[in-house]
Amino acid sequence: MSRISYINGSYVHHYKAYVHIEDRGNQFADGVYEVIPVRQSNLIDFKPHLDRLNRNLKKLKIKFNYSGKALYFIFNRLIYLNKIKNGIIYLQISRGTAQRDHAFPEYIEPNFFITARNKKINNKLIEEGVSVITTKDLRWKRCDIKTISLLPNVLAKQEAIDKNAFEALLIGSDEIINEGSSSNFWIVKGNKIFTGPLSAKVLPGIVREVLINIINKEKIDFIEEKFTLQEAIDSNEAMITNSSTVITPVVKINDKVIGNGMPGPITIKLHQLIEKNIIEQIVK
């Protein structure tokens, strides 16, 4: 079966969809962009994501008429045509089409498509964990926006595939870990979560968020805290966390083994809230 998407008002065949040559998003990366998840053909945390995504829209002044209302129909609607029963939505915003010139165009219309698509639940990841590497942080300094300007991010991957691994953390000049390449990064000392403190170096993520949101509920101690690439080493666990995969326990950190080698008591628990979470969404 062929794939729909959605491109500025029209659903067509996934191959039928274009953007124009002269798109703000294609010459200048002047859009944002939006990653949300699909369970059991149910949209996940998708108030959320629509608050970040204004919010983006706003800090770059991409004006956008859509509604939540529309959104969340033309999500189902994908849903429904293309057969999502486990995937993602991915929604990217352009500035729009105008000639080639560094200022915002007046009287200018964003570009705006979705794609939906299935993608396997892969349960190796919580039962095996990853290992990730380490890479100079060498994004733009407002990685709080997800924009789609993601070339070091990309760079940063791709070091990690070439290495045999599953993420690369962004590490600064003082040596803090950042966060992944598309991913937050914890760890957890003692009896203690930790994660880095949101900034112009770490973006919002959702996941994040509810997880936090989860974790107060709970009572379970946590710190918001900059940590670095040693005090990571030598934690009892880690993991990162997105929108794509959820939580996956990271085991090793450069060859280097956390705790035990082996998915920690304390990420196999805030998988299971999260996946709680998650659950309760779809039965609603």
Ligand code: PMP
Contents of the next structure:
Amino acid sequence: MSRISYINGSYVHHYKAYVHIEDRGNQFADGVYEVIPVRQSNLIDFKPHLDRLNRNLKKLKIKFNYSGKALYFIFNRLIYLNKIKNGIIYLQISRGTAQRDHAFPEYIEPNFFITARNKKINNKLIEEGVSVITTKDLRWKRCDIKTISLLPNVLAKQEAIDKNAFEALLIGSDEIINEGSSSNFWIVKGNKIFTGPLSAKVLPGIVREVLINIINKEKIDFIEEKFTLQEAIDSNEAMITNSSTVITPVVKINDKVIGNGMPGPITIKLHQLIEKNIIEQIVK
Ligand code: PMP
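Complement to the form predicted on its own: the form predicted in complex with this ligand:
All chains and molecules follow, beginning with the one already shown.
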């Protein structure tokens, strides 16, 4: 089966999907992206992803005129054409193609493309948890915008992989854990769940948003508060969240064991609740 992607209005063979060399995404990382989960061939949390995309386009003054309805249709078509069961949709929108110049033209057509791929659900992650490392947060001062400028994130993740860890937590100059290289970070102390408040140092993750809604609905103790590496090491449970793996328990930080070294009861409970929320979105 040949893989099909979508680029600037056309469905094309994946290996024939190109942008121009003077695409501003390519030259300046002048663009935004989204990763939307697919479960049992259904889009999950489409609306909050679309809302975040629109907020980010506005922040970068990129004028993209596809409606949410059109995107929903294209995403579903790609799910069908590529026979996606469980996986992800990746959408990238750059400002467009123009002669290289830092300032951008007033009238410019965005370049955008969408890819779809299957991704196996790895149950071992939730059953056993993962190890993470910490590294300096070298990113710019607007980490709240989901731009394709990801070099510090890429280097941090590679550092984690080179050290046999799953993720790198990014530590600010104030010793606070801001988030992971591609995830939000949470800890549990006693019965209380903590994650850092939204700020320019944190990406407003969709799983973060959905999970906070669930936590509030279930009346579980929750505090949006900054915490340090030492506080995380001293916590009872820790976890990371993102759209590709939803909730992943963290059982070691820099080789220091968290709690009893196994995914804790609150993490497991949150995982069950968010999975229930996903199943409820799947059309029978
Ligand atoms: N923080 C960063 C830096 C990320 O790259 C991601 C994943 N895109 C997240 C948090 C989690 O966001 P989401 O839950 O929307 O996948």
